[in-house]
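Just one chain is shown here, as structure tokens, and it is the form predicted on its own.
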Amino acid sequence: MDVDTGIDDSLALLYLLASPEAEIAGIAATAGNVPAPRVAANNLAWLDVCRAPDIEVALGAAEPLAIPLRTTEDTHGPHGVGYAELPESERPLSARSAAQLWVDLVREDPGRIVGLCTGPLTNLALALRLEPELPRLLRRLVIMGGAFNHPGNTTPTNEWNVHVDPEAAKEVFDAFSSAPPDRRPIVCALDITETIEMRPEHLALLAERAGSQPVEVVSETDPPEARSAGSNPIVRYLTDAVRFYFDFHRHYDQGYLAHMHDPFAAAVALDPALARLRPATVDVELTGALTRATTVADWAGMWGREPNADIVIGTDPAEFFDRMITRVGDFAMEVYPPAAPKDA
């Protein structure tokens, strides 16, 4: 996992944590929702919170490759997590970069290791540079970036991960131009991501099914001071994380829900038969005035080159969301399993 811990990174890494055919090779903390420490730190204390065994996560480069760092504090909250007051980690960091940790874990374990990567392309791009062979070292590559046939998030033709570090996104596509058909990235774009809406219903059937009471329905008349009471901590710290995207959302005029980006790419990661994938060649667009940091698909073959991208063009939310809320629902429930009641 690459990650910018993030409300939705933090549901992402949840819901491998929560899936039985996952085993998380190691994290790394690229800078883009928070600064990379604080990334870091998040993915840390996620990992106590949810008693997790031993996982490598190594800290990424502090900037993108030629901009200055651009954070979103308003979308994620002043730490990242947003409403959630996550407990610090005594649980040390890697002494490797993010970048050696890509390399290393490909040429220990060629062909076998899923890269998923939920934020900026920073340290991918650097960890190319180190090891040019890592597309056909890979098993395969899960990105959630970009936008096509939809506006961005970011810019009118932006979404945020590629925004931050243009450069990155592009050496990442031009390095996979070589990647034979079955090594080629899955591109989980603002175009699918977008679809992907949870709401509070959703957050409630997560903690009914883990057995966290009192199952609580979170409400946009919620002041933002108020906090989750329930009993089952993964529970309460999401509830709490997502509370503040909600709050976000509805700000910006697109309802009381919040799009689950990472947690989609997570679930693609593991499952790619989840998406209907289209093959196409992805460029990024890194001189233009106005759509500087755009993401192009040659869906026809127009230029001349092969598809390097199978870009998601469908999928199924609600098959998304009834898995998302049982594999992290009963992972909380065998976490934190509830009380058993007291006899009258």
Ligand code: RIB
The other form holds:
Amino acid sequence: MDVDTGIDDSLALLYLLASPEAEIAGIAATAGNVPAPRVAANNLAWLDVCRAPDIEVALGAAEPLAIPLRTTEDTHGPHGVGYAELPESERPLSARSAAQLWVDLVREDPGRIVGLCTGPLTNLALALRLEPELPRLLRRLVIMGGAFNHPGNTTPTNEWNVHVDPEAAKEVFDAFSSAPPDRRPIVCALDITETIEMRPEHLALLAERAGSQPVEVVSETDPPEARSAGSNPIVRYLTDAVRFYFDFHRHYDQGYLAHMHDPFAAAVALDPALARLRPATVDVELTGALTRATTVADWAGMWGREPNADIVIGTDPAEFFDRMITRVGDFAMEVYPPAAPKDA
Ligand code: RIB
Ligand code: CA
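Requested next: the structure of the form predicted in complex with this ligand (the form predicted on its own having been shown above).
And the full complex, kicking off with our chain again.
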């Protein structure tokens, strides 16, 4: 996982921790929603909350490849996990960089690792500079990022992860231009991730599945200082995190909901059959005065270049939410079993 945790990045981590078929080989902390050290601390803290085994968390570059870092605490909260106040972890950071982690893991296990990027592509680009063979050493790459036939969420045409580091995104898509068709990155862009709309009812269903009490239905009338009283810590912190995202989406007139960009990409990484794909040649605008960091898809070979991406063009949001609620709810209950009812 290469993440910029992040409220929805947190859900991607929980989804993978909750999925028996997933083994997290390592976590690369990329600067984006919040600075890289905060991203790393958030992941270590979530691993504590989830009583997870030791998983290597490696610190990424402090800045994007070519421009100063821009963060977005107004979207993800002062620490990047919304209203959640996760206890700081004592777990140690990896001694290696995020880029070195990428390179070492794919060299140790050629053809077996699925890379999942839910933040800017800075550290993957740095890894590709260290190891140009990386596209052929990965089993597959899944990227949450970009917007194609769909408005941007940061400027009118670009999406946050690409906006933070467009040079990195271009280097990644260019590097995969020579990858064989079954190694093309699967791209989960806003076109599809903005159809994955979490609502308060989904959180309540997850709390119920986890046996957390009380089952809370958060609402836009809840004050910012409200905090979940759920008995299950994973549900409690998750509720506090996502409620901030609900407030953010409502503030920008998108409704009291939250787009689940990153956990959707995680679900696709585990099961590409969840997504309908279409090949295209993707490139990134770097010099446009109005369009810098816009991802452009050539679906019809107009540029005369081989496809370098499989773009997700369809999915079933209900199926995704069913999987997420079932997996994360069951996981939360497993980690924190409800207290046995007191004898009457
Ligand atoms: O544009 C949405 C993406 O940007 C998500 O990954 C979110 O976490 C932010 O990183
Ligand atoms: Ca993210």
